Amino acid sequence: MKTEVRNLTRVFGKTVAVNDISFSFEDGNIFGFIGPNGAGKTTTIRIMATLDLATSGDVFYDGVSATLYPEAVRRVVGYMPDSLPGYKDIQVWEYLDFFARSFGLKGAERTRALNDIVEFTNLGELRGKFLYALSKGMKQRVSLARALIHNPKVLIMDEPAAGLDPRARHELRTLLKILADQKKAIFLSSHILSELQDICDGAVIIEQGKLLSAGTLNDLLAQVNGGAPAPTPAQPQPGESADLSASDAAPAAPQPQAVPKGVSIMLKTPRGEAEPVRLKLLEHPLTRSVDLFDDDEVHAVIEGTDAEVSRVVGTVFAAGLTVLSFTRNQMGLEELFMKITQGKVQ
């Protein structure tokens, strides 16, 4: 299935939350939507998943109108919101029941829907506690299994992996991961950018509601290292979209001169150990990001040169923490979003 985004224009009162965008993506892949706070990303996603109508433009899925047809569309879109309400009086098996009403599901084929979502989600010790009495990742693995109860052939999600502690993250990469190899379109919006790198195929970057950049990660890369900066695209016409697999799609705004460089590196420690390493990174004034995978690696991003960054890792091997390896990794997400970007809010 294809996910075409067309001229999508937002307005509310003076302000243009979204602004003439325009992208697409297929079944299959993973594709990041990142954008400074208050970018247009959570407006923009609403619109996709016929939670809001848009000013002018539209969503297509496979060419159906998500304006004209928001029930037809509802049926192939799955969409997880940034929170799970916390009703007190409704049980986790009992509010994914409704919803599997709700899309039509019955008899046997509920029973087996819900028994499904239930294992793969991992909710089954869940199934008689309160909404309400959930913690964070449990409440991020209901909502999961709310967007999925009806086998969506897309699945959108509003900053799935915010408030998660490194495992329920780790186990949200694993599942979506999954999801993708069941040939599912999986757009996701993240201010945890090392996350999104490691399961993104590609990205689509806003800023003040226009799009600055979309393509896969080796376009976006290639984008910034070009050189001179890109010259700005046409607009595509009604009934056209920027293509996210073409390298061409909607090249970058110009690079901010005034954003210092940044060194993406990964630290491998013994099981366990990656935690104080973390720590001892945060405390360092170059180290502009740190996130644990598991516990035995940490990925960070460290802002300066090739010596300052020496300077940086160093401070840890003073410490006398261990680290069994140290690998340099190629420009980031993190990196990629600091140069295309300039800050700005609505």
Contents of the next structure:
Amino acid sequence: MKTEVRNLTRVFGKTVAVNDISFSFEDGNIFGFIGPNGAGKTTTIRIMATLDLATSGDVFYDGVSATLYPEAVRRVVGYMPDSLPGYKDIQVWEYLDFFARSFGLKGAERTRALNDIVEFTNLGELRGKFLYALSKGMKQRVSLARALIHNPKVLIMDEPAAGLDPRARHELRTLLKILADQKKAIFLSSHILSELQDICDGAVIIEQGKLLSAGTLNDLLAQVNGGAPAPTPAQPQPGESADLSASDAAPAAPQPQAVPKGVSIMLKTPRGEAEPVRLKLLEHPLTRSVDLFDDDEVHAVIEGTDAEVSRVVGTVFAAGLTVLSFTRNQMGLEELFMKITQGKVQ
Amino acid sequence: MVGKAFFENLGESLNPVFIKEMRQYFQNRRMVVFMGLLLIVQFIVALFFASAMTFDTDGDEGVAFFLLIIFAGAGLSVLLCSIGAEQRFAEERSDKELNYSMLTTLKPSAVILGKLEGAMVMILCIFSMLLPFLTAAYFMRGLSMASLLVTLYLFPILILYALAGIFAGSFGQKWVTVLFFVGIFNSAFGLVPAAFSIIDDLMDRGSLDSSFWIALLVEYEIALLLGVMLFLLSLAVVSPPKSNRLLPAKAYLFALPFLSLILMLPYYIIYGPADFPPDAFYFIEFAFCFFSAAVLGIIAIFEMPTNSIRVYLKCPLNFIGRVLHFLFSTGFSGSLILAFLILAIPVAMYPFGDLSGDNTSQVCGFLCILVSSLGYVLLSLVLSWRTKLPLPAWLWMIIFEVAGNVLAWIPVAVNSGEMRGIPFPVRIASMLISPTYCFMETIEESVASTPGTAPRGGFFPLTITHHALFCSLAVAGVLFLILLPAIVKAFRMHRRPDTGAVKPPTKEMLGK
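Switching forms now, from the form predicted on its own to the form predicted together with the partner chain, please provide the structure.
To see the whole picture, the full complex is given below, headed by that same chain.
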């Protein structure tokens, strides 16, 4: 199922919360939605989930308008907000049963759906608990179960990892990967960019309601790392839609060469010989910096293409120096975010 | 096997919201505590009454005990099924991201109906719980069949309370909850004495005659009409944004004056043509028109001039269908036109109404109030949509109502609190700008026109009330003309857009 956000604009009074943004993605992939607080993420997500209406523009699911057919769209979209009601008088099982019934699931089909989702989200022990008695992590699991109860093709999540402990975050990541393997399209906003980098195939970055960048993760990183331009437009022109689908991009062109900013090498030298090694390394034109640690360790940053860096590293090995660590200094999603956003809010 | 299959099918056919409501009612601690307390207190009171019984032939301990039980049951029903329903629905609606009516494929009508069904079943549960004590009351003597049937009077009122709770809760706003509490509190002052009065009358009567059933019928009819109104208004609030949410309510309000004719039919049959009160027909019709037009006017204040594409998409292609769709769809133009169409009914009937002098004056005065109020609605909409003053129409309306009422009463205050003696043009102007003044002037005139009660300073002739009515109609007409371009523009926009490129939902999306 192709999800297409087309020229979406949402105005509240004099504030333009979302300003003419367009992008699209397809199933089987996980896409991150990144932006500073107040960038318009939740507004966009709410419109995508049919909870709000756009001032102009629309969201299409396989070409079907969310504005014109919200009830139909809800059957194929699952929305997971960042909170869950704290009802004191309804149990987890009853809550899920209510949503299953509300989506028209009946009899054995409903029982099967409930059992499957409880097993998938590991809610078996929580079935009889009241919603208010759940921890944040448990609530997120119930919320995910609720969003998936009708087996939607598109899952939209607003800050799903917020407030979760590392174990719960790990579990969530695992669940999302399984869902992506089940050919569901997952679109999630998050502030924990390192988490997104681990699981996302693509990302959309907005600030002040405007689309700053969009594309597969490789495209985006390649761009900011100075690599070849991505085959899909990362910053679409007004009226154009940035296609984030990794599955579309991959067969059309070879994976873009992500040029590293450089490599970091930590060398071990015989005691007292660190300074001559430092000076030797500094003579090389690709060396950006060399630092000494104690008197037998050298940390060097070398910048260049993969081939150039390989030559330098070869020289190091040839000199008989012990390499303690060797790290490729590629810009991550967090650095990318910091680089292309300015932290402005509306 | 058959029984199991039957109950399984029944369970599947129930409204999901109703099932959720019942689960929540019975798992709510407050519910369990209050119901337990009620049972314990009833039991203790029953023991007390039983011990106090004197076994006289004309003892009436049963009556007191019976009244105690049904009022305790009614109080608990209001607490749990009206206030409780309001609280729960308001909580559900306050967080828009957790609002299941927007997250699922449930229809808004299913949500409201499920809530109502839940409240009604709970009311029945509460009264079923009281049945053993009611039986005990019967054996304590003093109870007639008439007094037992007083419970029939209670149910529509309790259901209306529950619907009012659902309506207030549908907003999901704290200020509406506060208003609702104020309303509940105030209504108790009116309803409880009224209920006691009815019960007292029944107790004295001891047997059931036709007037009992007529009064019951009237109550059920009024409750039905108000209940449907509250249901449809709740539906409008719960419906998705920019959908055609007011269509059912508008259609109902427009039909109400015609429905009133059907409702009058039983009384006409019971009384017969000869004994049917001569003014009744006109009065009832007038009351329904007044109510419908006033509610439509209030609705118009909160509406936008145009609609969303969701509404336009369902607009019929032929001209007549388009006009009807325009009139009944969300948007102030339709509400205003419908309000004036309804207003035209009593105005047209007025010269032909076979009314006594007092009634003529009152009808004329109330018509004047209605026209003036619609005039305020028009003025508020004109200022809100035809000028660049950045205030919403409802705020203009409040400003005018407050200012108009204050201004109208200044001459009375200057004239030592007397309306008599104020020049007629000032009195007519005051009637135009203040509904409260208009109401008081009508009463004043009714008193004055009663034979033998002519005041010393001369009275306010009926023709002046007519002048006030015609003046208010003229003012409303002028304001309507000012707003006409906006209405025409809205009608021009109200057409089905070119849907050639719109892809319809797939079978999977439609749940087939």
